[in-house]
Structures are given as C-alpha cells and as structure tokens.
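Shown next as structure tokens: one chain only, the form predicted in complex with the partner chain.
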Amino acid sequence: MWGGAPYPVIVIDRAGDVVETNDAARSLLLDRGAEEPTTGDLPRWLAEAHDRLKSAGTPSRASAGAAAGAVAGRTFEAHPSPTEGGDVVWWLVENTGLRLAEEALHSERERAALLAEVSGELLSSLNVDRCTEVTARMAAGHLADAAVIVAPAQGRRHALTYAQGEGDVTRAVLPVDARTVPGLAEALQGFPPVPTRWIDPEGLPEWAVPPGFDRTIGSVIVTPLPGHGMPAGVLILLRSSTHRAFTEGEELFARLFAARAGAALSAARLYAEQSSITATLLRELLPPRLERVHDVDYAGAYRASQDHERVGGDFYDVHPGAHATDETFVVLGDVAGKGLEAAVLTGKIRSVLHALLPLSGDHRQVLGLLNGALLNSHHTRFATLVLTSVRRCSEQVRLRLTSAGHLPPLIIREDGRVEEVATSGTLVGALPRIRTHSVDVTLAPGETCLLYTDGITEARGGPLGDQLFGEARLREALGECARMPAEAVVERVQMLAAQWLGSDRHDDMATLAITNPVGGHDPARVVDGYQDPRPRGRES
C-alpha cells in the first residue's frame, strides 16, 4: 500500500508493533532483503515518540508528535499521522543535507569570527614579536593542539615560536636545517607559492615539537605564511593522535588563517626595518656635541619635530681649525621639505661640506661647488645655510659670514644691542647659478653670534595659539642675553620658542651660538692670532 511513497513509511499499531513498512523503510531499518522489520529494529527515538503519542491520545494537529533522530548515519524527521484503525503511520523525512548545511554554516560563522579576531589582534600591533606570539597562540588554540612558527632565517638561525593549547608561548633561536621537515624549505622561500603540506609525524625533528608536548603526534601540516613579496615565515600545526586529523575544510581554513597572519607579520617586519633604517640614519644625522674650540665657545641645540614621519632637515657642524691660528668652519642649515628625503639631502650636504673643508676659506667657491653637487634635474629641493669662518685675534673673535638664502645671523653686542648681519645670497641646490655676499663681523668679549633656523621664528603659538614667534620677538629675547655664555643663549632661545609653541606641532628648531667668552681667553698664550711658540705653564 505504501510501496510508492517517496519517504520511508512505518505503520505501528497501538501495542507498539510494526504492522507495515514500505521498501524505503525496510532498506533503511534493516539494510537487508525484503524481511519485515520488528519492533526491535525501530530506532529508540522513534519508539519513544510513538509511546508519547499513545499516552497523549490522538494528536489534534498534524504537526504534533513529530520527532527527529538518526538512523544509520542519516537524520530524519518523523511525522505521525493516525489512522482510523488506531494505527499510526510514521513518515520519515530525511534532513541530513539541511543539518549538514546548518553545521557547515555554524562552523563558517565561527571561522569568520575567528579570522576577524585574528586580524583585529594582529593588526593592532606593529611589533613583530607580539604578532608572532599572537599568531602562535591563536593557531594552537583554534586550529590544532600545538603550533610552531618558523621565522625567516637570520643568518643560519631561525627564530622559533612555540605554543600549545592554553599554555604559554615559548621562543627559541636555533640553527635549523629546513630540509629536515618536508616542505619547510620551499615554504620558507615563499616563491613560488607552495600549498599546505601534510607530513609524516614520524619524521618530525625534535626542534619542531614544542618543548613539553608529551602527547603522540597524529597529524602535522606545514603552511607558509605569505608576506608582501617576501615570506613572513612558516606555520607548523600539530594534532595529537587522539584528536581527529585535519579535514579538507580545516586545512583550507588554516591557509586563510596563515594568509591573515602572514600579512600582519610582514607589515610588522617591514615597519621594524623602516624604523631601524630611520634610527640608523638619524644617528648619523644627529648634530654633534659642541664645546670650546681655540678659545671660542660654541653651543648648539636641536629640537627635532615631534612628528616622527617628518624627520628633520636642520643641521649644524663645527669643524675646528687644525691650529689655534686656523679658521674654524661653522655651518648651520635647513633643507626644504621633511621626512627621510630631507634627511638624506642633509647627510649629503654635510658630507660635501666636509670634503670641501680645505677650501673653506673661500665661501663663494664652497657654495658654488655645493650648489653644483646638489643640482638635480628631477626636483627643486633646496637648502639654505650660513657658513661662518671663525678666528681668534687677540681679545677679539673675527667672523666671516655668508648666508646662502638663510635667515640673517644675529649679533648680541655686549651692551644688549642686537644687530642683523647683512649677508645675503642665494639658496643652494635649485638654481643653475648662485650669488653670495659675505660680511665680516668682530665679536668683543661677551658678545655672541646666533645662527638659527626658521623653526624658531616660525614657531606658531603664543597667547592666541596662531601667531608666529617671529624675528622681532627673537631679537627682543636676545637683547637680554648680552654677556651670557653660549650654552645659556641657545638654552634660552629654545626654551622661549618651546614655551611659545605650547603643545602644538612644530618644525625642527636648530640654534647655534658662537661666543667670545668673557675672560675666557688667555691673552698670554695667543698674541695677535699667532700662537706664542714658547710654552708657558700657567698651572705651575
């Protein structure tokens, strides 16, 4: 009677005995010929549903009394429909596909959430160690029982990061032979991209197992962590033998995970490299410590822009003359623009000037050669600077100053007058020809010549927050610096500019003071600029 029904049908009577079944039900329940199944062949959940139905009486609605459960590895919903004779016809509707789809959806959701968590955790840090640690911990927590991350080689050694289950993350740096783990060498190379590899747990070398992992390893996969152009390392996932092996879906997910982790790791590594390059460059570019040279005081102060991307373009150098009678060559300058490009140009200028030291007596020639060295057809990035040649002549200090498009140096006279040095000239590095006009200045004891960059005068702040510090304020401040030591003058200027700024962003600020010290000069030792050849022991 039910033979043609598309679903397995089982008719059960009041007593709970199987009265009739169709072919589909028979092959489902018995998995053998045409024999009639008995009560004992019914799955437990269906028998219980039938009992419940009996005790509840005749169901009022068709949907009431339905049950669900598994039969022979498949899942079904059983819908009862009572007959007039008191028997119940159970229709079994298979929902295996739906359930599997729901399970897959659930696990996809979990994975998507995990990936989001991975990205969130990893991208919030640009610290390579922390990124590696997070990756290892998450891999061990969500993908396997233990995880090992092999970082790209540093020389012959690899940094290894181990994580297992909920435990701690441990690190080690070991000389690792990548060939001992199948697929590892290729994965570390990163190109061409290699697929995830299953490997035999038997052949796993000792270093590839997290210290303290005492369970038997059942399955292992090796997944490359793809980076930007260069590999970010390799992820090795280990599962103990009691745990099920990796399914195809899990393997795919491990690759997705590795892709996210690899991107974050290589971003962190790139950042670390860049900041180390910046630090190296900066170390080279840091202004020198200044001190007294041939009885003339020099003091410099440099306050780099707080904006770290905008590494500065201000610089100064003091090249002492070989003898007290020789001129000391002083440079202060400012490169247009900011950032690494400006810093590199700064380095170039300092090197060129250093090389031109033998010619430093002729400012015009030095600037002409420097201009030629800097001229570039690609851009018009330029520098402005002041060259100063300093020589002590008895009580006085003689300066020869040449501005190449720079703000005019200021002289603080002994009585508090502040004079602008009338040197002028063209900036260097942008025009085919330059012109210069040098000016000679004499400093009496207690007088100072101040060189500075526009970071000082263009410091924006003040009571209203939008005014420039300006040359007038600078001159006013310097009026109070008569007879002060060089150190004190630069300190005061930097302090005033910093106070003016408040908390605002600012450009680099550099100041350099050249001071003829009050009473600092020993007239007995140097006469008219020529050193007295007779040694005099003042200490004795």
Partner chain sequence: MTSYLPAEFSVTVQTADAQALHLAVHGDLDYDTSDDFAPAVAGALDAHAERYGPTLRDLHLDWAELTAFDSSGLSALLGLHRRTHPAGITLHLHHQPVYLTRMLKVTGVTGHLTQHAPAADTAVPAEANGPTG
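Compare with the form predicted in complex with the partner chain: the form predicted on its own:
What follows is just the one chain, with no partners and no other molecules.
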C-alpha cells in the first residue's frame, strides 16, 4: 500500500507494534537478511515520540507530534498521521542535507564573527607587543590548545610569544634553529604553509612548546603571518592528542586568521619604525632648552601655528662660547611658511649656522654664506634672522646685533624704558647680495634684550577678533618686565599674545630673551646639550 510513497513510511498500531512498512523504511531500519522491522528496530527517538503521542491522544494536525532524530548517520523529521483504524503512520522526511548546510552556515557565521573580533582587537592598537599578545591569546583561545608566535629574527635570536587556553601570555627571546620545525624556515620567508599532516608533533623542539604545556601534542599547524612585503612572523598552533587533529577546513581558517594578524602586526611594526624616525628627526628640529651661560640668562618660548604640531618655521639657538671671554652666538629666525616643510628648512639653516660657528664673530660673512647656501638649495623659501653675539664684561653684558630683514630687537632698560635696536638688513635666500647693519648694545644688570618673530606682533584677535597685537602693545607689556628674569619675560609675552588671540588662528610665535641678571656671576651651566667646556670655578 505504501510502496509508492516518496519517503520511508512506518505504521505503528495502538499497542506500539510495527504493523507495516514500505521498502524505503525497511532499507533504512533493517540489516540485510531481515524481512520486517519490529518495535525493537525503531530508533529510540521515534519510539519515544510514538509513546508521547499515545499519551496525548491522536494528533489533530499533521504537524502535531512531529519528532526528529538520526538513523544510520542520516537525520530525519518524523511526521505522524492517524488512520481510521487507530494506527499511526510515521512519515520519515530526510533533512540530512539541510542540517549539514545549516551547520556549515552556523560554522561560517562563527568564523566570520571571530575574524571580525580579531580585526577589531588587532586594529585597535598600533603597539607591536599588544598586537602580538592579542594574536597569541585569540589563536590559543579559538583555534587550538596553545599558540606560539615566532617573530622575525633579530640577529640569531627570535622573540617568542606563548599562549595556552585562557592562561597568561608569556614572552621569551631565544636562539632558534628554524630547521628543527618542518615548514618554519619557509614560513619565516613567507612561503605557503606546509600541510599539518607533514609535521610530526613528537619532533617539536622544546622552545616550540609553551612553558607549562604538559599535554601530549596531537597535531601542529605552522603558518606564516603575511605582512606588507615581508612576513610579520610565524604562527604555530598546537592541539593536544585528546582533541581531534586539525581538519583541512581548520587549516584554511587558520590561514585567514594569520592573514589578518600578520597585516595588523606589520602595520604596527611600520608605525613603530616611522614613529622612531620621526622622534629622532623631531629632536633636531625642536627648539633647545635654554639656561644661564657665562652669567647671562637666556630663555626661549615657542608656539607652533597649529596646536597639534611641535615644529614650524620659527627657530632659535644659543651656541655658548668655549670660554667666558668668548662670545656666545645667538640666533632667532623665521622661515617663510608653516608646518613641517618650513621646519625642515629651519633645520638646514640651523645646521649651516652651526657649521659657520668659527666665523660667528663676523655677522656679515655668516649671513652672506648662509644666503649663498639658501640660493643654491632647491628650497624656494626665504628667511629673516637676527644674529647676536653676547659677551660679559664685568657687570655689563655687551651685545652685537645684526638683523637680516627681521623685526628689530627690543631692549628693556632697568627703569622700564623700552628701546628699539636700530639694526637692519636684507633677508636671506632671496637676493644674490645682502645688506647688513650691526649695532652694539650694552645691558646693565636687570636689563633684557628681547628677540621675537612676527607671530607675536601680528597675532590677530582682541575684543572684535580683527586687531593685531602690534608693537605698541608689546612695548607696553615689556615696560612692566623691567628687572624680571629672562624666563618670566618670554612667558609673559607669550601669555599676552595667547590671550589676545583667543581661539583664533595664528602664525608660529617665538621669543628669546637675553638678560643680564641682577644677581651677578654664577658658575657656568649647560645649554640644551651644548656643554660648556670650562672647568667649573675657573671663571671669575
């Protein structure tokens, strides 16, 4: 009767006995040789479903009382259908393919979620150690029982990062012979991973096993961490013998995981290298820290045009004389432009002036040579400067100032008068010949010479936001700075300019004060790494 049914059919009576089956059901339930299935041949889940159906009564709907389970490695949904005689016809609808597809989809969703989590964790930091730790911890937690990350060699040693389960991540730097692990030497060069079946877990060297991992290793994966142009390291995954070996699908997923981890590690290493280079270059561009030299106080302050920048087109330097009787060479300048490009040119100008220190007594010659160097460079920018030679003579400090197209220095006398130094000249880097006019000035105790850039006087702000700070306000402010220390003078000027600006945009602002201190002679000090070679106490 049920021979033409498209599914296996089992008819069970009220007593729970199998009374009829079709060929598909017999083929499913019976071994070869048996003729008709009995109640004992029914899968347990189907027998239990029939018992529940008897207790609950005859189902009113075809879907009521349905059950599901496995038979001979295949899965079925069993749908009951009552007959007029009180028997129940169970239709077994196979859903093995659907179940496998759902399991595969669920697995892919879990892997996609894990890869998204890995990317989120790794891309949240550009710290190499942090990325390495996250990679090892997530690999051990999601892909294997333990993980080892082998970083590229530093000499003959490799940095190793170990993780197992939910435990702590440990690090070590050890000499590693890559030939002792099959595929490791190739992976460190970026070659495709060797199949896990080619790796004998018993042959692993001691360094390739995380400290404290005492389980028997059943299978191993060695896969490169691909970076930008070169491998970022190698990931070794270990699985104990109590777990199943890595499948081909798991090896493929491990490579996907390694691809994301390698990209993050490579980016972190590239960022670290760039940061180190930037920090090294920036140290040469930052303004120096100034203190007292040969009993003359120096103080400087600098503010870049952008708050997030530390360098710009303004600069200053103080080069102490070798002895107290020698002149200290001071320069403050302003390169046309802002930002890093202008800062690079200031670095070149500072280097040229440093090389010309033996000629620093002749300002005109120094400016002429600097002008020639700028005209012969590929830069199209020009610069303005003020050169100052400083020497203490008894209680007075004598200055010789030469302007190269720069704003005139201002002298703060002890009584509060503010005088302009009448030095003048042409800027450097624009014309084949320059003109200079030097002026000698004497500072009595308590008096200060202020060098500044146009970022101070041209600071635009005020009540309506459209007025320049101007030289008149600067003079008025300096008149209140008589007998102040050099550091206090530059801080006050910078503070007043900043208050005038408010939150408005501004140019680079640099100030440098040279002060004859009221206190008199003190032992010589150090100016930002320019060590005064005099033995302490020789000056008098």
